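This document opens with one chain alone, in structure tokens, the form predicted on its own.
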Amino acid sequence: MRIEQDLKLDFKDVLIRPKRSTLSSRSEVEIKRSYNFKWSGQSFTGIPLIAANMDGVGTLSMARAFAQQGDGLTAALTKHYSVDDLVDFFNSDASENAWYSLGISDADSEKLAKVLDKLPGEKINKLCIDVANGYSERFSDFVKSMRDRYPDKTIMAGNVVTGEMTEELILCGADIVKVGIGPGSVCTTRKMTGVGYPQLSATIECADAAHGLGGLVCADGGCTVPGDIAKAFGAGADFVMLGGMLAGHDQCEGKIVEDENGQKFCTFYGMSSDTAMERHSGGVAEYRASEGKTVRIKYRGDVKDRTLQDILGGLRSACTYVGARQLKELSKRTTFIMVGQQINNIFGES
């Protein structure tokens, strides 16, 4: 047993310090990024925000809405769609804005092969290999096998929270490493297991490790307001994945209920929750516990009407406060200042 005493921070523990700027308007800020991926040889140009591969978020409808937006936003599809549904979708123009998601089971690999057999090879060019715990040897081996099998496909893999495992996954063939254990609004992993890592520090450390090897990172989880997204990019994230901030919209394909006061609500839940496991696996296996929760959130209408405007507008505004004319400059111009409880923990109550 050992205790690390280095300070670790979450998004709520910091603010971004403003700096002098020559920008006169938010409209001058370019929030699209362009990347060439290390292993696949593919490229990306667009706003680097990704809808999480969760029920009610990573939906076909969300991917279609992002395609209509035209800004290069992408959605990681939930892995629970049928083969036929996926084939129909990836035969459409909206598929350019989607990641095909899978786990590491034999069934996941077989399903992917079935979908690919029914499509031209280039139709699916982005894979999101997603597990809750990316630290197992089996996971690293699976990423390597997928890179060997699909050398021209961009692979995003995770989740991990430390630099050494980020490096391991990149060396195994991941173009992007997904960073985050326990920060999500409907994730209870930290509570149930005591395992996790503050998301801001995880992003900083994993980005440093990835960039040294020519890889990229996606900060996954912990963003509850547009300012958190700005902090994630300021910390060095190349992509940011959103769950709860995109839940509750028309594109979420879930049931909308109305209470006695006429207020509309949607259900949102973690993919390790009782709700998710009952829906997709017939219940919680006897050897594990639920590590997610189910919540009711207010219905928000079409994601394009206000939510995306608030998110993208907040990100542009953050850039103007530090003088970043392009999103890629934000991390170079970001200075974080600690606020609130973290200061009290270090220096004591005033």
Given for the second form:
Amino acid sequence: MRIEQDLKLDFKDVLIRPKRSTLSSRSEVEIKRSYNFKWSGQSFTGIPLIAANMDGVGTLSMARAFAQQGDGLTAALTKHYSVDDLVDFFNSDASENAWYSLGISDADSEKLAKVLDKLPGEKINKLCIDVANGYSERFSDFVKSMRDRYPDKTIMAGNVVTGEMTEELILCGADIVKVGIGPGSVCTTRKMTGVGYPQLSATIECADAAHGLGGLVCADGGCTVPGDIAKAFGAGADFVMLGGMLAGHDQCEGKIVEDENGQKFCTFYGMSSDTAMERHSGGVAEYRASEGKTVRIKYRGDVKDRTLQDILGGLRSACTYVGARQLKELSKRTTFIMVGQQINNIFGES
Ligand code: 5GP
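Just the form predicted on its own so far, so send over the form predicted in complex with ligand 5GP.
Next comes the full complex, this chain leading.
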């Protein structure tokens, strides 16, 4: 057994220090980014926020709403759409705004091959290979085999939280490594297993490792307010993935219920929760426990109205406070200061 003494931080433990700036308005800030991917040779220009591949978030409706918005926002589609629905969708103009998500089972690869078979080659150019624990050899091998099979598709793979595994996945062929174990709003992994890593430190360390190899990272999970998204980009994230912040909208494709006071709600759940496993796998397998929870959240209307405006406005404003004319400069201009409880923990105050 070993205890690592370095301090590891979460979004809540820091704030971004303001810096002298020549910007006079947040409208001067460019929050789109352009990337050339290391392996696929493809490029991306857009606002680098991705809707998580979760029921109620990574929906076809979300991807279509992002396509209408026109800023290059993308949605990682949930794994549970049928082949026909996926073929129809990827044949549409919104295909650029979506990632095809898959796990690492034979069934997942067969389904992808089937969908690709029915589409022109360029229609699906972004893959999100997603497992809860990206540390298994089987996962790295799978990423390698997908890179061999699909040399010109952009591959995002995860999740991991440490530099050495980020490097491993990039060397196996991932263009982007997805970072985050345990920070999700409906995730109970930290409680059920004791495993995890504070998300701000995970992002800083994995981004550093990825950038050293010409790869990128996507910080996935734990953002609850627009300021957390700014902190994730400040920490070096190239993309940020959002679950809970995008749940509860018209695009959720789920039931919206009304209580006796006329208040509208939706159900939102983790993809390893009992609800998800009952829905998609006929129940929780005997050898495993659920690592996600089910919550009721307020219905918030169309995602394109208030929610996206708040998120994008908050991000522009964060850039203005530190004098970053482009989102690209945010990380270089970020100094985090530790706040409140974290300082108390260090100095032993209650
Ligand atoms: P959020 O933005 O809601 O804080 O986090 C979204 C992320 O939580 C997802 O992209 C995914 O990585 C993670 N996640 C989703 N469902 C579950 C779950 O049931 N269990 C765990 N451990 N993580 C989940």
